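A single chain, nothing else alongside it, follows as structure tokens in the form predicted on its own.
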Amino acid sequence: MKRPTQVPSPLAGEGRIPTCPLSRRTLLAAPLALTACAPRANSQPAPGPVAPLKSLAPFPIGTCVQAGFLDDPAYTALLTEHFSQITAEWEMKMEYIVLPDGTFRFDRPDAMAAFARARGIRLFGHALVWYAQTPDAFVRLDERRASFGQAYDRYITAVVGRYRGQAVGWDVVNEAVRDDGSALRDHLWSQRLGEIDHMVRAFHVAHAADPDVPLFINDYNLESNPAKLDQYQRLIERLLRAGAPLTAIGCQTHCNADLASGALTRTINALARFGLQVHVSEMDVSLVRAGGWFVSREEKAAAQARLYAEAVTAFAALPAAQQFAFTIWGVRDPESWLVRENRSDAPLLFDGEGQPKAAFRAVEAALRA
């Protein structure tokens, strides 16, 4: 087995440190065997030939990947047929890159970048600073060797600089707003470098490492929680007033099938008012998390299709200069993080056999319109 690529960092030399605890999204690293045993979605695949989504859209159509998935020819064929942009699902985050001893590894990020480059697919960087990831190499940093701020800067510089000229944008700050929308999150980065200052600093360092790409803030539940959407917009305003080179906005768009009609449109329009580029960055629509008012699973699947169509329609209505990309968080249902949480879910456009579902047809129709 090829050893991971390890790049010396300012954190190196502190001694071996235990790996940080697994986060919610570490489920994403589950063995590929999980995808093989996941059941096929209840909803019937849509009949008839399908057009490649990327050929219908005037903007990039993205999806997320894990490096291991790229060994599956059926998966890569489906991905390259329909998608023009990829996001690393978790392997360009600190949880993978920062090793316990403070060195960096880039083997899997490099593999995904090479895959994208070889096929003419855009690579989107995700994510530099996330409240949920605080590697022990940072927590136990020996300030006599390098200050916390210097280590923070050098990490961002190393990652963004490595993919300069390849990545078409970066999620610089991920999920900064509390779930209830009452305030910003409190975590290691805010405690050590300041609630707003750590974000402003990250944007400036990322911009210095690659001045030519859009830099994003990114968050979720904006369409289902008005308080969180309001707080998110206030945060954007604060960052812009502070001089952060924030040039684009991410709206994750993880939805449940019972989301009220119009909520997605209102959210996308609210974020577009800043005049910055907008990225629907992680869309999926859960069936099992939807409320109990549906009579059948088929009704949930129909509601799922309507939500996908609404999101695409609202995004397509934005000025072309603001349409960064529309990303669906996975290719086939079994690879979805939601299916790893509940095997009966079916949140994506394709089932486990790569067949298009009603949700795909809804997206196809919305793009044609």
Ligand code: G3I
The other form holds:
Amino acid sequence: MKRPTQVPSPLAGEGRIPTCPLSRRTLLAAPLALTACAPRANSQPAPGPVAPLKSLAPFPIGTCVQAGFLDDPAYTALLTEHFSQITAEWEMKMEYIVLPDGTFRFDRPDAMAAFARARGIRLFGHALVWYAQTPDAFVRLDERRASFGQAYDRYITAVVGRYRGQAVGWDVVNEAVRDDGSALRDHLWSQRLGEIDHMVRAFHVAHAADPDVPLFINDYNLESNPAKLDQYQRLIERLLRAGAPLTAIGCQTHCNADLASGALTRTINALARFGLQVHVSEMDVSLVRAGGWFVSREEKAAAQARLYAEAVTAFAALPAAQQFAFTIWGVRDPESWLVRENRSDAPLLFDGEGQPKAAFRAVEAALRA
Ligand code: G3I
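If the structure you just shared is the form predicted on its own, then what does the corresponding form predicted in complex with the named molecule look like?
Let us now look at the entire complex, which starts with that chain.
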């Protein structure tokens, strides 16, 4: 994932402080969040009773899970205390479901679905069509569109149909826009079934398999790359004009601690202008991927907390009908994909011992505000 461009930060006293239409709620929440998460000597947030996030939020609070994590009682206790929705981090994607011979396996997806059902937790489906996953079973299919298209439709129908009545929505198309925002990505699905047609088709097939849930497009770096946000919005318009049953928009929100204040607010508001449901679908805030202008780890942690507070505040300011869910991409830091990439990162709300961090206190304060 490309690092967003670095911007001078007000923290370092360089560059102008970006002006942005921060809402009253943000202005109220920010000092609260900062008080709650002002860096302390050991950079631990002020102790105090921890309110379950899902009880503070008027909308679902989600996280991503892996089937293997569900055997850890400390993990599942923390998850069920704070979160009301789960997304399979990878085991409901083609990379897990589609076997080399083209058959499907659902053991782990079913285990996560059963876990969610048993605890009254929402299950969000992620992700049906993704440039990054093109299993050999599809690549091998002959060039004739008929067999390839039939296999494509069969996959979407099988997966969405299996969780009909439980999954509360699906990322139908994931990361369709090039990292530089210049165009749409070119990949097996677009080459075989058409640049736009493969997406319109996927939405129609998913809708036929479950007509009762919102169907999402989903992408990342929208808050840090204006060209990509623009291309994403144009794609949404094209799909809607083409009659795709696209009824919801995902904003992954994988961001870095050096992201300029206001960027998240502007992005969430821009996407909300379509009037569709919005999902902050994969938020985390990397300390390691952030630029080097921070003075200390504590300062990075405080900037991280502010970004979480800003995103929650902007999302909470949307019309209730557009608040699908706010999902954080993991529960405890060590489980994060970013920590698997770099052990010194700490992108989530809870540390390795399950203790709430300054970022948690900032989210809590923003929800209370
Ligand atoms: O757990 C297995 C392990 O048993 C096995 O030995 C190892 C090697 O095969 O694979 C491990 O599974 C890996 C899994 O992450 C858990 O670590 C998969 O190979 C690997 O593909 C998977 O990567 C996931 C990635 O999407 C691709 O599916 C990441 O966890 C997940 O965080 C990442 O999430 C994506 C979103 O779907 C889309 N937006 C970006 C986001 C971050 O890249």
